[in-house]
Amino acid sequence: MVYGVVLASGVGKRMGADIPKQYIEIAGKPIIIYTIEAMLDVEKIDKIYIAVSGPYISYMKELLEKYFDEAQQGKMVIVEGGNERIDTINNVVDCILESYETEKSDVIIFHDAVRPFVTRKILEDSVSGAVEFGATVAGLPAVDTMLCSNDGKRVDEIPDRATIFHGQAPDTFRLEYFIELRNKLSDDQKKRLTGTSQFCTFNNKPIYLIEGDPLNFKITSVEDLRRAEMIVNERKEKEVI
C-alpha cells in the first residue's frame, strides 16, 4: 500500500488571511483541493490521509463532498492534527496502523497542503525512491549564492553552491522504516522537529534526493498566491484553446 498524507493542520499566519492559507481559493477553488487532486492523479497512491486542525474537520468534509465523487472520497481519510507537527504525524501513522495490516513494502508520502503544483513525476519518483532507499526528499540545486550568518548581520560563510539544494516536498519513506526512525527520536528532537526529513537527519541516517520542480513551490506569502493564480489561469486558458 502507498499512503499519501496531506499535512494541512497549520495556521499560516504569514499570509495575513482570516482562514488558514490552505483554504484560500485560487480561481474559485481552495489550495488544498488542487493538492489532493495532484495525489489522486497518481495511481500508485492507494489512500490519502488529510490532517486538519479540529475546528476545520467539518469544513474539510464539506469540501471533499463538493469537489470529489463518492469513489474518490472513498480513498480519503480525514485525521485531526495535533498541537505540534510530531503530534499530527503520530495521529496519521496511528490511524494507518489501526486500519491496516501493514507490509514491508508499504510507503508513506508526506506532502504540504500548500504545495498544490506537485507533479505526478515527483510523486511517482518519491515512491520508487523510498522503496529502493528507504527515504527520499524532493529538492532543487541552489541557483543563487548562499550566505551563512550566525547573527543575521555578518556573513560567516559562503558554502559551495554545488553542495546546496532547496528542499521541497514530499518527504517519502518506507512506512516500517519511518516508524523505526520515529521511535528513536528523543523528546528534545521531537520539540525541534520542523519537517519529516529530520526523522532521518536526527537519527544520522541518509535521506536521498529526487529531482523537484520549480512549480512545486510552497505558498506562504501574498506574492506566492499571485504566482499560483497566474499558473492556474494560464492552465485554464490552454484548456480552452
Second form
Protein chains: 2
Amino acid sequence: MVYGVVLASGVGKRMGADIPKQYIEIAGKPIIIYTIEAMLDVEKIDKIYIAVSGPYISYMKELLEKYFDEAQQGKMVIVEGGNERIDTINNVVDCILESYETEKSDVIIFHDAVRPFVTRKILEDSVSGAVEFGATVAGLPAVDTMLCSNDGKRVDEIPDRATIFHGQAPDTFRLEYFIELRNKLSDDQKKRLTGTSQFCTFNNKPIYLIEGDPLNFKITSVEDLRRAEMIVNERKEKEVI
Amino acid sequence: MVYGVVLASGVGKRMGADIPKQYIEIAGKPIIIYTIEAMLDVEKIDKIYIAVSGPYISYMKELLEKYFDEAQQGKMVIVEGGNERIDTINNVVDCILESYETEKSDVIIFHDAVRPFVTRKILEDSVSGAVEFGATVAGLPAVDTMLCSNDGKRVDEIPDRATIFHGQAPDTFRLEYFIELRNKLSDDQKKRLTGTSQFCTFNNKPIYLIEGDPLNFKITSVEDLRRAEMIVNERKEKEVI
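Could you output the structure for the form predicted together with another copy of the chain, given that the previous block was the form predicted on its own?
Next comes the full complex, and the chain you just saw is listed first.
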C-alpha cells in the first residue's frame, strides 16, 4: 500500500487571514483541496491521510464532502494532529497500523498541505525512490549562490552551488523503515524535530534526493498566494482553450 | 570616494526577449535604469560605473541621456565590459585608477544590473560594512531547509537553516583591499571566478554579511518580471495617493 499523508495541522494565521493558510482559497477553492487533488491524481497512492488540528476536523469533513465524490472520499482518512510535529506523525502512523497490516512494500509519503502544486512526477518518483533507497526528499537545485555563516556575520564558506538544494516536500519512506527510524529517536531528538527528513539525519541514515519542481513551492506569504492565483488562473484559461 | 559599479555586460537573452534582460522594460522603463536610480538615491555614492558590452554602449548612452539630467549624467561613466567577469571587473577598476588617485577610505560596490530594487539601506550598510570589515556581501536568511549533496543524489548534510543565507548583491570592498585581493589571484582562479565574493574566498579571506532584502531579488525569469511589474505598479499607486 502507498499511504499519502497531508500534514495540515498547522494553525498559523499569517497573511492577514482569519484561518490557517491551508484553508485560504485560491480562485474559490481552499489550498488544501488542490493538494489532496494532486495526491488523488496519482493512482499508486491508495489512501490519503489528512492530519488536521482538532478544531478543524468537522470543517475538513465538510470540505471533503463538498469537493469529492463518495469513491474519492472513501480513500481519505482525517486524523487529529498533535501539539508537536512528532505527535501528528505518530497519530497518523498509529492510525495506519490500527487499520492495516504492514507489508515490506508499503510506502508513506509526507507532504505539506500548503504545497498544492506538487507534480505527479514528484509523487511518483518519491514512491519509486523510497522503494529503492528507503527514504527520499524532493529537492530543487539552488539558483542563488549560498553563503554559510555560523554566527550570521562572517561568511565561513561559499559552497559550490551545484551541491546545494532547496528541501521541498514530500519526504517519502518505506513504511517499515520509517517506523524503525522513529523507534530509535531519543526523546530529545523527538522534541527537536522540525521535519521528517530528520528521522534519517538524526539516525545518521542517508536520505536521497528526488527532483523537485519550482511549481512545488510552499505558500507562506501574500506574494506566494498571488503567484498561486496566477497559476490556477492560467490553468483554467488553458482548459477553456 | 565611493564608486558604485553596475555590472550590465551580460548579453543573455532569456525570457523570450530580443534584448539582454537588463534592458527589458518594467512599466515603460528599462530594468537597468531602476538600478542606476537606486544608486543615485544614495548620496554617499560619488560615481556610478556602468559596465556594458561593446554593442550596447551607444544604446546605454542614449538611455542615460533620456532618463537623467546633466548633473546626474556627470556622475556616470560607461565602461566596456570584457568577455569574462574578471575582464569586466579589471576594465572598471583600471578606468577608476586612470581617473583618480586611490585613498584608504575608497569603497567599491559591485551590483547586478538586474537587481533593480536594491534598497538604500543595503547600499549604505554595504559601504559602512566595507569600511569596517574590508569586504561585505548582502545575504538573505534561507527560508527553506537546505540540503547539501555532493553527488546530487544522496543528501550528505542538512545544515541548521539559521546558518545558511542566499547571496544577493552588492559585493562591496575597500578599493585598495580589493585591488590587493585581485593581484593575488592565480590565472586559474581568475578563470573560475563567477562573482566578486570569490576575490575573498579564493584568497582565504573573510567576507562579512550585511542584511539583504527580499525586494533585492534578481530578475531572471518571466515570473520575476511580473513580480517586478507588480512592485513598480504598487509604488506608482502609492505615489498617486
